[in-house]
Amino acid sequence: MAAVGDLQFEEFGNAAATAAENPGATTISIEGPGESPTHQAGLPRGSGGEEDDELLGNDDSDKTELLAGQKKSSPFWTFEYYQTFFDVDTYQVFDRIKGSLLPIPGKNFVRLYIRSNPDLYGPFWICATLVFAIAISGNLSNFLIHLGEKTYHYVPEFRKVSIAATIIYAYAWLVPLALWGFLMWRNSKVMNIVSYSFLEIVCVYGYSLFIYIPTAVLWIIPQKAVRWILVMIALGVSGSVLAMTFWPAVREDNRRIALATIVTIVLLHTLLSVGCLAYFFDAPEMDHLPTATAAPNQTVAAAKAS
């Protein structure tokens, strides 16, 4: 057994040379506090970082996946193609409804709410809700107006549902289609016109109709003055959304054409609101009139016979 005095420290040479002489040997490097750790030349430095990025995900990988997802498009005859039009969450729908109720001057509704992810979910259900709101409120309004009259017999008018559906959905699809075609035509004439896709225009029109849902419910009030005040409020809010959205798309065009386009958009919107009020709520009901007018006719006939 070696004595304590025989033990002494020895300085070895280069660790790399020692490892080369003894490949199976294990070496430990003790470094001072002021020295920075050194990497062995044989190990790639980026291998660990790449594995961490794959596990945790980084911005570059997220952007790549996003772009890759955007480039993929399914054929139009598949269910996946139409599923993308309804790929929207509740927060986005509520945010767009709020934007349609509180238009901000100088802010474009498409760029602020729609362009990131245009959808058909909100416009479809807004139009469906508006159809039933107008039909049911119209029936209730007719019932309340003639409530208490002995000659009046209430009969539900289910045809109002189909009529309202035809009017609302035709307006929400045909008008955007015509406007989209017009903007595409003018875009070929004037190169710097702001362009909107057909889906974006349908989305704007659909969300702009939301304010008419509570308005149709309040139209039950049997006061013409109140109804017309509600029409003007709803028309002012929704019409301003449309005007502020499509004005940037035509302002670079000829001045007369730009103004005529905006005026036409507002007039069609006015025609829809006023037409719904006049047909479903202010239409004269003739169901109970023949009972009241039968007696004079019978009296005249009896007088002639005598």
The other form holds:
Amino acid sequence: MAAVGDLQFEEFGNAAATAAENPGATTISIEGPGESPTHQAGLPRGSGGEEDDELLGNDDSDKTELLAGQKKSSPFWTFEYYQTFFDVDTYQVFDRIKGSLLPIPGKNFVRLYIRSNPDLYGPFWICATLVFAIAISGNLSNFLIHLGEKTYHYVPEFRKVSIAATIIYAYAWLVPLALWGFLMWRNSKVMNIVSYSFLEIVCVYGYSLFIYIPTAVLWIIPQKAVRWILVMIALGVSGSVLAMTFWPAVREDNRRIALATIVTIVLLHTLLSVGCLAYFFDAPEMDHLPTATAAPNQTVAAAKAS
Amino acid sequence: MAKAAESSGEPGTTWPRPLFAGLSDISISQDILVEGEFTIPMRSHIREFDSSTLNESVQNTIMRDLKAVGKKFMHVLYPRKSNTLLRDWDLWGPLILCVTLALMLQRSSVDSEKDGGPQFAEVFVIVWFGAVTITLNSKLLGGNISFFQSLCVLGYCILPLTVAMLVCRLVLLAEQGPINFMVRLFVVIVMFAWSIVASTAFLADSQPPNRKALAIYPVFLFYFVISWMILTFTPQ
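Return one more block: the form predicted in complex with the partner chain, after the form predicted on its own shown previously.
Let's see the whole complex now, leading with the same chain.
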């Protein structure tokens, strides 16, 4: 029986050693951190259940991945290297944004939209827009809430822009870094079928923050109930995009670790949105009426004390 | 100056004539050895006497640069598809505009309120770093505009917003109220639209056609933030 010979002939990289040890098993190559631009991990070679049909449809992406590997071969100190991360057209960016707004169960955002062409345009400019949206909406909302008060003097609160920028950019870059490190560590212990490169994770996080831009604008409405409903909706949409993206990556692992990972991802996302709401938007209080009442100072003082 | 070995240009032309004017008439059917000293001037307009500008009076130097800046201001105020801003870029105009805007936006006194308006340094940093970021973004997307040309265009197109700031400051001298705010809002919106139109007229052609929107959106965001700073300016 020539099974061992066949298996060895099909191996890539240094998986030949493991194939010799386990001739009956299928082996999957796991990329290291230095190879992230030229990874082939988006293509599952194992026997995942529903991924088989997508595997069949991925024949052309096989070639594109090879071509992508050839494209991104400039050294990192040249300008062309960074141009490869902005190699997207307008319609591609719109498609990715649409994909982050309409999570379809079973469809993986990375597989469907990114397809080994992660871009940094989306994450960077969505974060920039979100920073200004939160700062401006917060300022506007506070202005509208305190409109009738005699003692209120409007300030543009420009410091909050830098605080918002720090928070949003730290979230959009450090959390993917931590998640990528964690997934790499788990991949070294457990063979996972799907693994993502660092840039793909940054991409998913960046595009998943898009829903917060209209949410931040709508948070101007000074009603507690409306704001919390918006939080729920935004969290539902972006949380499900993230969960559905990362579930295939941790599914093979220990059940509890997989669940803990997904829960942590969603929890951090919740923390970001609730934290932004609490910090940038003053709480609307029920006794604030924009018309001057008989004893405005007393009402204001009572409201502030509560 | 190099002369083409066969030149069938019009006889009797006086120097200076436009560069390469007779080239379309030339057809060279064999290899011709051309030798000699070649000098190709870099600027499109040739000065009458190619002397250094060290000997001229200071007033001449300053007036020449001011005239160039003023000419570009006119191009921004009446934007047509021309490449004057791109060809003869300079950064004097953006510097003048940025300093003026930052001076007008800063608060009149160093006050103890923590969350006030932007300070001079903040406005300066936002304008220049914003322009640099947009330029980098456009180059990374594959645009074929040079770094300083793009900075020049973005800086010059702040002119309508600087005018809006001037108008707002004047309007704020009158009594405050909703009408005051409406007037300021209208002026700022009009000038914001003007800035966008002007910068798009200059920048749009240098982008690859399927990425124009991706390159223009950051410009929109940039001018929106500056407009917001202008609109929310409150005097002490």
